[in-house]
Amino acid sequence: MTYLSSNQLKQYRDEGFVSPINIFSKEKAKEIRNEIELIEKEMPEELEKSGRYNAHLISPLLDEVTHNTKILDAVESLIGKDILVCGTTLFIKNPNEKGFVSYHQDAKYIGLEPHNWVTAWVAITDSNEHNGCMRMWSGSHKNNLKEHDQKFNEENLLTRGQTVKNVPTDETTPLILTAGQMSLHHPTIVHGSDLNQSDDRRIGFVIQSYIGTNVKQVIGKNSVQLARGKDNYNFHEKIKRTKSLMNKENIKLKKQENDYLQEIFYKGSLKKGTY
């Protein structure tokens, strides 16, 4: 069992995140990267733009990460023993591209209430200040949701380019991870990330989110997988885990789930971005 320690629980309560947490080896991370890049090679558009969501539905190795016991133990420490998987995202920053993530709060547009959920950010490659790791505004999770400007700026990897104003970036904490480590962060913490200035890709696989079974989707529809425990609420449709790489039925399922997500992310917006 790899439940969070009392120090880690205190860090999460006080700061809104806990990092780093060891999950698997660098060798395993390389194997996962290879599978991601095989999908990109065989199906060039499948993981691009809004296709980056729910890649665990077509990749057995990403499915394995999503249901990893060490991750679920840590998540259970925060949200309880009944855990659902409510979507995943690949955040890939290629070298020499200008992709960044503006400072935002996950809970702003995602529609999951109450906030008994957590985001796991798993490093498939090393993630550091040079290649654009996440940065957290420590303690910002204790306040209400903030106003976000919708910038729709081209290099922004977020749907609407949603941006919190006046973030003291000099005071933010970089979450430095080696491949195979992860961080966990609270739904309302303000966070973002800078450009990749290295000569290699920076790949993060994000389970967004692990939700308690008491959590509803209030602005749309999500299907979920039962990761641990029991679901006595049945607020969401259940979907099965993938058995094989790039399975046609799973590709269709991924598209269905991503269409649901687009409706959630752009609810109330007059404009639509590329993600």
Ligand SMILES: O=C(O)CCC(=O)C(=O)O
Second form
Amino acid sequence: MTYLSSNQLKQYRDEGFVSPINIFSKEKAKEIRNEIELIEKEMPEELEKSGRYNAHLISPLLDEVTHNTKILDAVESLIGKDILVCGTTLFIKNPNEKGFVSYHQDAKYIGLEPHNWVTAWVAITDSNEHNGCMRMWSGSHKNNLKEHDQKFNEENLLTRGQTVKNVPTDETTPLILTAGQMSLHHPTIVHGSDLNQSDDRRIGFVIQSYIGTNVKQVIGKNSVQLARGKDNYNFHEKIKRTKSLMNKENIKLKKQENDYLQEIFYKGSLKKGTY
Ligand SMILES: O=C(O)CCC(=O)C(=O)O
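Same protein, different condition: the form predicted alone was shown, now please give the form predicted in complex with this ligand.
First the chain shown before, then all remaining chains and molecules of the complex.
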């Protein structure tokens, strides 16, 4: 079954991304933002730095997004009908902070092989050039993995500050989304994002990533949830979906999963960043 149109499939093949895709209403996005902000208020450190990963394990509304049928339909068109979720990340840029994302390829340090996987970036707030939306180096996914410098800059929202050299930033495409829309991007596309210059937060909830059941974790360990279809390979441990907000057991599970992730992201690195 192909849910994306032939133009969208062509865009993904030629450019390495598809955007924008409507998923839910602005009102729903606001409800999700409120849940994120409630967690931040009740547990001030829970979503900070390396805690920003796997918030879907403690937030029923983020769990609902992760398993959203429209998102999964689009993902199925790209990686097939047997789909696992192997993690999520909140990319939040607050106003007056200097957070940015250097140009990088997701596949570089994530250990997911083969590249039968895709990342969904879901806009919880509007995301545009003024507040630092993602920018894509169109077509760069065709050239395999590139060398990355490791800059470990505190303001860089990536773990190692990993940076691809000589990116033609003036030619990159901004992915402009309104709250409730998403983009999908390829594991090897070079992308990044600039500062938030607005006076509101920019919040992206990123399912990083949806993987085919044939994809292995070759660096460390990732637990997964079955999102659609059947897992005939069973390469990964399965974890349950959450039913309640900030449940103690799920907070523990999130911490455990995030510890595994840290091992993956910093494997072989002489230094550790804060994310
Ligand atoms: O949210 C951002 O600005 C960057 C996110 C990103 O790099 C990703 O989703 O792979």
